[in-house]
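First, one chain by itself in structure tokens, the form predicted alone.
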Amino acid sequence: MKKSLSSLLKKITIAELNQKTIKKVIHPLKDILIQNEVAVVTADKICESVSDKLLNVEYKRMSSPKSLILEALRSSLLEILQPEETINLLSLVEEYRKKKQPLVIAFFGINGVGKTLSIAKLGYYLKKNDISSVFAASDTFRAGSIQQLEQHAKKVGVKIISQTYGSDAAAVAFDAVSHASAKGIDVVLIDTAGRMETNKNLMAELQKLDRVVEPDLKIFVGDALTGNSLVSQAELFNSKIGIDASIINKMDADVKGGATISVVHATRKPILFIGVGQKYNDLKPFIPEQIIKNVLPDKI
């Protein structure tokens, strides 16, 4: 995206900004956004925002149209990547500590997006910040899922609550919350089976877990490399469960960058962390300005 946008801006030859000249920029801008996996509805929103900003900007004779367009685009992207609702996880944990209650976090997403590893990474992150946690192995459907989480728990040094395959996922999560409450553990991290829209029974089980446990935070986990599928997945879980935030993995390998922008726009919920590798410390706080730096040229 960065290369394409830089090329577009360099080709701009307009001398001043008006409705006619702005349209000449907006059309190719939308094409570039869509080509780089920005959802069409998100691309429309960005283009509309850029157009409005340029039409309302106080144009000065010495101002460069290219610079004004770049600044309008940067501002429009930042508005999308910084939704009204924000979450400071460490502050939230402290709030629940004062109430002597565990913060309960459930993770949702389809199989193969790194959900279980993200839980392990977050457990590691919390431990580094002197926050205790317990894992709940509520993915009782996928073969090997419980052992996988057990291995991560052992390596990270976190207690895990599990039952057998085929057990009630909600019951496992409930046991983990009860354990955390009894032992004074700060956070419960609940793994769940990957759900697809076509598997109504599994989705119903997920919704049951949500009703029984009533998680304080519901986090969608997605893979940046799945492109537009990432957006449809986020929309699915948001509509069926109602998510509070997202973790997007494989950001280090995402050469296009558009899907992440679309996820925030589609859900109106913040991205908490991004995964940038397979190690436990490869979970980084999401910084909108850094994403913008990755997709926009610094200057023209």
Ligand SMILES: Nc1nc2c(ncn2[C@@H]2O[C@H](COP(=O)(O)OP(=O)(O)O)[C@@H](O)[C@H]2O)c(=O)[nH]1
Contents of the next structure:
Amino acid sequence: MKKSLSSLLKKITIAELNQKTIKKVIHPLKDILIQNEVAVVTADKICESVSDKLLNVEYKRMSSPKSLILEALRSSLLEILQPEETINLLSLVEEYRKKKQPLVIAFFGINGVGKTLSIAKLGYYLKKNDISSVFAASDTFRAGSIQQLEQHAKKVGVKIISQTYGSDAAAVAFDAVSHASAKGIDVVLIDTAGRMETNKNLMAELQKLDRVVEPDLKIFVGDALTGNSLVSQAELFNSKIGIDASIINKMDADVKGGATISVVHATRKPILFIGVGQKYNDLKPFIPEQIIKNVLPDKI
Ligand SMILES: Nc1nc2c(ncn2[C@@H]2O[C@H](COP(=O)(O)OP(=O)(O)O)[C@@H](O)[C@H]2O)c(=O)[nH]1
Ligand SMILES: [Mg+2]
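Taking the form predicted alone as the starting point, write out the structure of the form predicted together with the ligand.
All chains and molecules follow, beginning with the one already shown.
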């Protein structure tokens, strides 16, 4: 996206910003956004916002149209990437500690997006911050998933609550919450089986888990490399169970950068963390300015 935007800005020859000249910029801008996996509705929103800002008197007073366009784009992206609510995980844990209740976090998303690894990373992050956690192996569906979480639990040094394959995911999660309450463990991290809309039974199982344990935070986990379907996945989980935040993984391998912007726009929920690799410390806070730095040219 950075390259295409840079060459678009370089090609701009307009001397003055008005309705007509702005339109000439907005059309190719929209194409570039969409080619880089920004959802159409999000691209429309960005273009509308850029266009409004450029028509604004304040902007017109400044000098070069190119830098005005870049600035308008930068602030439009920033507006989209900063949803109204934010979540400070560490202070949330503190709140629950005071209430003497475990903070219950459940993770949802399709197969292979990094749910299980995110739980391991989060357990590691919490431990580094002197916060205890327990993993709930509620992916009782996919072969190998319980062992996978067990191995992570061992490496991170966190207890895991599990049953056998095919057992009730909600019951496993409920056990983990009871365990945490009894032992004074701060956080419960619930792994779940990946599912698509077509897996009606698995989605119903997830809704049951939601009813039984009533997680305090429901996290949508997505893969930045999924491209355009990332938004429809986020919308699906949001409509079926309601999500509070997202974790977007594999940002280390994403070159286009548009999907993340669209997820924030579509869900209006904060991105809690981004995954930037396969190591336990490859979980980073989501910083809108950094995302923008990755997709926009620094100057023209
Ligand atoms: N490069 C990279 N790989 C990741 C990241 N997060 C997860 N993975 C890999 O993606 C694959 C699927 O992860 P897993 O946690 O099993 O996904 P799940 O099916 O959603 O539980 C594994 O090979 C992970 O190591 C990330 O942020 N960056
Ligand atoms: Mg998994």
